[in-house]
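Presented below, as structure tokens, is a lone chain in the form predicted on its own.
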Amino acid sequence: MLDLLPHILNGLTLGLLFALIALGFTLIVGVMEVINLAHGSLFALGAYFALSLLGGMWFGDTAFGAWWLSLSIETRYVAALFVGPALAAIAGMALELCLRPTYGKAPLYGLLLTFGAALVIEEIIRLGWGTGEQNLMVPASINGPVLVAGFIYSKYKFFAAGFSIVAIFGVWLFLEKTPYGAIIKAGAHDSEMVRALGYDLSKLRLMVFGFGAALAGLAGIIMVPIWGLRPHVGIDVVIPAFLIIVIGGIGSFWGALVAAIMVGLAVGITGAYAGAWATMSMYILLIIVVGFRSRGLFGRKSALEN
């Protein structure tokens, strides 16, 4: 049991941050009934923008940036905690406004359009930050190994688990206990009724689109110390996550964060004994899931089946 236990915390720790990539993901396709190809690079960009920040390449050789690069990295790191994700919001807010043309049309046509703005995105990474892998600097404070049970594990992991936990549950009680997140909720479950109840349909999107890509860039900051940050690292996450949100039930929190679990899990587990198998063991998993309940785990009729 306890040559296995490491591999189930590597599970656990990647399918919380699977799940933290999964919901901003199924909140957008809910209320938008787009798929977005993008949300993926939305997730290297917020991580890009934290690594810029950590660096002060923004700032160049400025008396600002003697001065930034003087604080500590704890400080700085906090900052890109906060700043990396805004921007990516804004990033994806842009998107937002180059979408509003599809809606109502054929659901090809966001796809398509989102699929155009990954690649668009990818090449902007190549651009501004290289081609090559690059190391997004943490506090040493959460970095390196520490002792649990008799054996040797990383303590940024348990960082990286701990804090998918707290903003997940911060995600929950803003979409439970806010205004805002009934408004959200309403609009993923019926968008027509949420304008007819006078609320302002576009703004909505807006605000969900944003929100959804500042989870995409939050997870990015935390993830990308374990995967390595990289221009197509995008494309290495958008798949699972859409794999999570086919599984759990379009539209369902709780079923997005029941299947990044098992996801990460079955991933975690399986890359420890039959490595090889491990990313076929997410799609094992998805024919077994909807083989027995075709609407996921916690699905409901879908506005994408309309």
The other form holds:
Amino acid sequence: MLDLLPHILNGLTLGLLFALIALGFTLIVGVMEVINLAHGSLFALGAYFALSLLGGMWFGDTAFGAWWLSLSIETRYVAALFVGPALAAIAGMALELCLRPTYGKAPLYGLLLTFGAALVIEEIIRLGWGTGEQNLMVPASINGPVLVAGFIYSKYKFFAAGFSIVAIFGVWLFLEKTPYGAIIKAGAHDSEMVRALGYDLSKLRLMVFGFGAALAGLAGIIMVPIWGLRPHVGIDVVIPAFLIIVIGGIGSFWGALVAAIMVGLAVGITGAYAGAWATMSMYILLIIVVGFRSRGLFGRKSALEN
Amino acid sequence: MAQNLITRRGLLGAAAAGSALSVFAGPWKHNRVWAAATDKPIKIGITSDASGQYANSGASDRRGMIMAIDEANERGGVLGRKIEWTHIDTETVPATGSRVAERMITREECGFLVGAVHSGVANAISQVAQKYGVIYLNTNSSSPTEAGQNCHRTKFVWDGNGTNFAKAAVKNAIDTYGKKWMLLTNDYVWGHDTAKATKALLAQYGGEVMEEILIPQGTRDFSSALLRVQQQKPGVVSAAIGGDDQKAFRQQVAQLGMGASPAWINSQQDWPDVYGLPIDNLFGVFGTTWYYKLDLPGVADFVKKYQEKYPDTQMRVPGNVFYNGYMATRELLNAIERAGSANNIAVIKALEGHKMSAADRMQHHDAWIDAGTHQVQQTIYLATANSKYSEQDKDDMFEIVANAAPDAVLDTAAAEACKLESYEETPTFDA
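Right, and the form predicted together with its partner chain of this protein, after the form predicted on its own?
Now the full complex is given, and it begins with the chain already shown.
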């Protein structure tokens, strides 16, 4: 059992990071009823925006650029944590505008459009930032090893897991305690009723897509120092995110969180004792859960089923 | 009622048409026959990855091939014929490799195929190439099976393989760091075969495999495996992890401060996999076939040529993948010249057993193309992170610590496993 403890800890950490990735995804599916296959690309885009901001690439040899680079890495990193997701949100909202003609049509239209968008964003990344592997710098204070119960673990991973908890709690507060959150939740339940009550459904969708994209961008900034940054990093993200929302129940906040932790534990523990099964464990978990409960752990009947 | 009667006139007509066709189609195994003395360009199909796990290596590989082709064209082509090339992305996916090879041969009319980093992709391409008799140069994939059980008469393998690299590193590492080893193995053909070679050498020199962890391709988080390494406390970890996985892996080991202990052996390290990483990510000892700062004649000029041709490339200096792509293509074109023909059997014979001087290949030892396996037997270098690394010269990441002559690292198991098709079994193909 003692042997297992580091792997349980590792699995929990991994699960929290997966939850951060899946939250924006599940929010968009819940409200928009669109499976956003560009979610991974928005994840990558957020990280690339942060990369440019941290390295001052946008400011060139200007006086502002010199001043910017004279700031501490901590300051630039914090700025990137706000600006990267904000820019990803703008990209997400642009995507939502493109999606509008598909509303009310078969779900396949939205699916294909977001798939196309994923390809376009990936190509934009290749053109803008190149095809090579990039390193997203993180402040030294949150980097390096730390000793936990006799094991060396990544200080950054602890930071990332902690950050995920705060971000997840923030999203929960937003959804549960603010009027905007109430409208979003109502929209997820019955969007036509929300419209009938006088709320602008177009604005709601735009806001939700922007918010989901910002969460994807934020997850990107947090995850890529672990995963590495390359144009197709988004593909690595979409699959676990998709599995998590199906396991948790499409559109369910708590479902996504619980499923992410389960997936994290499955991957973490199998990775240590049966490495070849680490990726497969996610799918096995999906088969088991869906086999017993076709709508996922916390799933209710979704409009996708109509 | 419809009638299907064969008339005498119809039968004679069909026989005449059949005879005429057989003259053009050629007898039996000829897939295509072009006029021998033709000014038709020689078309090379570049089968490298532009996406997926080995996209970066694929790009480097391609740059090497194109430089060799451009040089040949500047000299007036080969046998007076211009060299043209076409590239289709093989996506680091074996099934795509097959489709690309089939299309390049049947629709793009490529007479030769060059390129691959992923051994599964290379194997898939080579099966198609053999079916048509088209010569295929596997530039950068290095599973021992490529020149072993999956060898083909039409395939030539240019990189050192997992066994060559393991032979260069294992004995020395046992003596220096101890007999208790753990293996981290990418879960596909190259990883498995490299690990197999390492295990055989460990058994030979008295080493012990404490555990082997299979790492699925595309793994982004290695913390589970690294925690397991900490639990097992091996003296040496032998990692056969490639492509983008390798980058993520190196970053995570460095982040945990595990680069110095245990000792890390990477059977092979491709330049695009580490280029741009911080120097503390370059822990351990690893194998390579070439380095841009080898103190040998011609190397500096070669680097200069690269920089003049690719001034805007992110990789500012050529690496081993570029080198293999360049050398393979150059030697293919030279072989066509020596054969005096673009006929596949003639070119195969010009390549088989061909000796290449150390000076010509910018390595420490003479190399040759093994006639029994079609693998290039060449110098294998062991390298580590440059202890004199400075921020002023960020490209100079490696320090070459040893070089092994081809004889010393010969993969004898590949030679036993390889059963080349006979010339007669290989379809004739005139490019």
